[in-house]
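Below, in structure tokens: the form predicted on its own, a single chain.
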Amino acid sequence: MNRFLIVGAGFSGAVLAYRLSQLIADCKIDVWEEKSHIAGNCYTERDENTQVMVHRYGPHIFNTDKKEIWDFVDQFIKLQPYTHKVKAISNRKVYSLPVNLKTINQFFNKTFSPAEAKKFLEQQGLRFNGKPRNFEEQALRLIGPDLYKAFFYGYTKKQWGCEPKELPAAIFKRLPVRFNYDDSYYDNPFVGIPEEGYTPFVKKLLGDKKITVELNRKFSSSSDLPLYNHIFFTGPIDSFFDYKFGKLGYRTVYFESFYADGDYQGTPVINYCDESVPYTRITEHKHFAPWETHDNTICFKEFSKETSKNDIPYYPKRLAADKELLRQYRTESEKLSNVSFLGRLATYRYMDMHHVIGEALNFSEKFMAAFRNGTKRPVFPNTESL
């Protein structure tokens, strides 16, 4: 009999061992999870007290562009089309975001046509020597200085605890700006939530009866690597190699959670923009199941910090140093033969929950192809370039 670790009972790790328990008739999947519970990030439950489905590490919402993959997703929990709107307060006004038309004609007192909106952003933008060097380079060029500090410079060093210019300029491409009124956050076509929260997808995926779960279970590559014919590792991969390079940048999100009557600010996510204000955002979770009616809710302040040694790490840094370590720790990972890396944290990117299962399914089939031809097996996904 074949038999597999799987280290993570997260998306990337329950998604491989349903795959791998359909693909492989005589085998044993034994899944390690290091938490109290399964499904990663995105573990979900009632709250006591309100009834409110939380996201317990921060807000979730399913969207893709790609149909197959909200199929897979829909298959074993409902899926709720969902829109989702965030708000923010900018000293002292409240502003819809991403940037759009009404955006920026609330904040610059102007009644602009998207033509004369584009137009106007464009002559606000600065122009700089080559292509944006950074965060704040590539912000600058896009809608210029004011709407910079209004909405991305004060939250963007909170959340990232450095200046914005340390960033790289691609964390800023990942934030739209509009020139019509739409301000739905997701520009992809499929978005959603489960009706009852994403633990019991999670669930289902580890049904099978080939495999074992096993919560509060800490992996140590020294003891455990003789056992199995193949690991798949989850977990941040500095801590595989027991940090022996060093660590690799986090930043990392903790929560003051506080109950309220009624509705406490009438949409899901408010970002307060301004350094002044400690938090990041506060969060309220009934809005994110509008399906739902509760007397009572309950809100999340959100607040960034450095990753310390028992915090749980949320998003890579990846600045120089951090990249020159992640290619050390690859070209040791590299070395091995009966072990993979896959899923965010092993692989050291900022992944949303349609890219971790995509890549999960589309690596059990690059997997399974080895395994059959008895060729080497697959190490990393194809990932982009560090």
Contents of the next structure:
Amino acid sequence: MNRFLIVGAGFSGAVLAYRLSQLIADCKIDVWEEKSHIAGNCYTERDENTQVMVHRYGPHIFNTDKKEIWDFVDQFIKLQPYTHKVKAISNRKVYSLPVNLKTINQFFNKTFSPAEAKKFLEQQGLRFNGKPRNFEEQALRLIGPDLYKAFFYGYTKKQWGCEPKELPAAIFKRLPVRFNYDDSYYDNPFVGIPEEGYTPFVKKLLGDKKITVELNRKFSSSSDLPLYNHIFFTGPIDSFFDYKFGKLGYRTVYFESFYADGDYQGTPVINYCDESVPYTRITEHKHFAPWETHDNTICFKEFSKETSKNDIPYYPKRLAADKELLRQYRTESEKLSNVSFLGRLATYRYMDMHHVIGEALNFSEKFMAAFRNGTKRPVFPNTESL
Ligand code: UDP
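What I would like now is the form predicted together with uridine-5'-diphosphate (UDP), since the data block earlier showed the form predicted on its own; can you produce it?
Below: every chain and molecule of the assembly, starting with the one above.
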């Protein structure tokens, strides 16, 4: 009998548990979760007062460019097609994000056509010379200094707690810039929200009788390692090694919730881009389920701060010092023969839900091939050069 341990019942751990339970007839899979619930930061539940489906750890909108990932999720739960729209308040005016033709025309008080707006922003971008090396330079190059200051500088400083020029250009590139009036937030063609939230998805993934889930159970690499044929660790990689080289930097977020009658802000997300406003955004969760009706509403003001001891790690900062630490932890991990690391926290990357699911599915196949052939089992899903 093969005994596997998966540490963490978020998307990575649950997808992996599901695939292993399908692929290996003779196995027992323990899943240990240190939180008091499954589904990690994608956990959703109904708010008792309003019956609104609440995304407890902040808004999660499922979006992917891969039909097979959409279908994978949709076979377990009903994904409702959904168009995500975000408004941004800057200097007491409301705009739409991502930056699109409406935003540009409204902000500069123009009536540009797509071609005119493109030319205009190209000229703005030319005020920054050279190849962009960080978030700020990338933004200056693509949208110029005025839009950057209005929508990105203050928000990013609040969100990440550092100057945007210390952050990678890739974070800016998460948001498209459009020269038409398309104001949907994502470029990906498949966007949806599960009708009953994400928790039932994870519950179904973990439903096989070979899988045993234990909540409130912490893993210790010193005592638990010898008991299993293989361990899959989806928690923070530095915690696995008891932080022996130091702590990787994360931002955490926290929320102030409040109730209101009717409709509080008329849309699911409003970003507050000015540095003077202490929170980054207000989310009103009933608008994530436009197919439902609710008389009252629950909203969340979202604040960002540096992660300290008991905070939940959200966003990997990946500053230069973090990358050096990560390199050390990865080298140490490669020395282990029966442990693999996967997911956002164990690989220390800014991953969306569809990345996590896709990677866990691929990793399961890679692991199974090695397991069957008796070759070295993969330690990481990615070979990211650091
Ligand atoms: N961002 C910003 N202003 C906004 C929205 C986003 O400066 O109004 C920046 C910010 O640095 C953020 C990044 O763009 O971290 C990526 O935004 P995204 O919406 O993808 O962040 P998430 O929803 O994952 O927090």
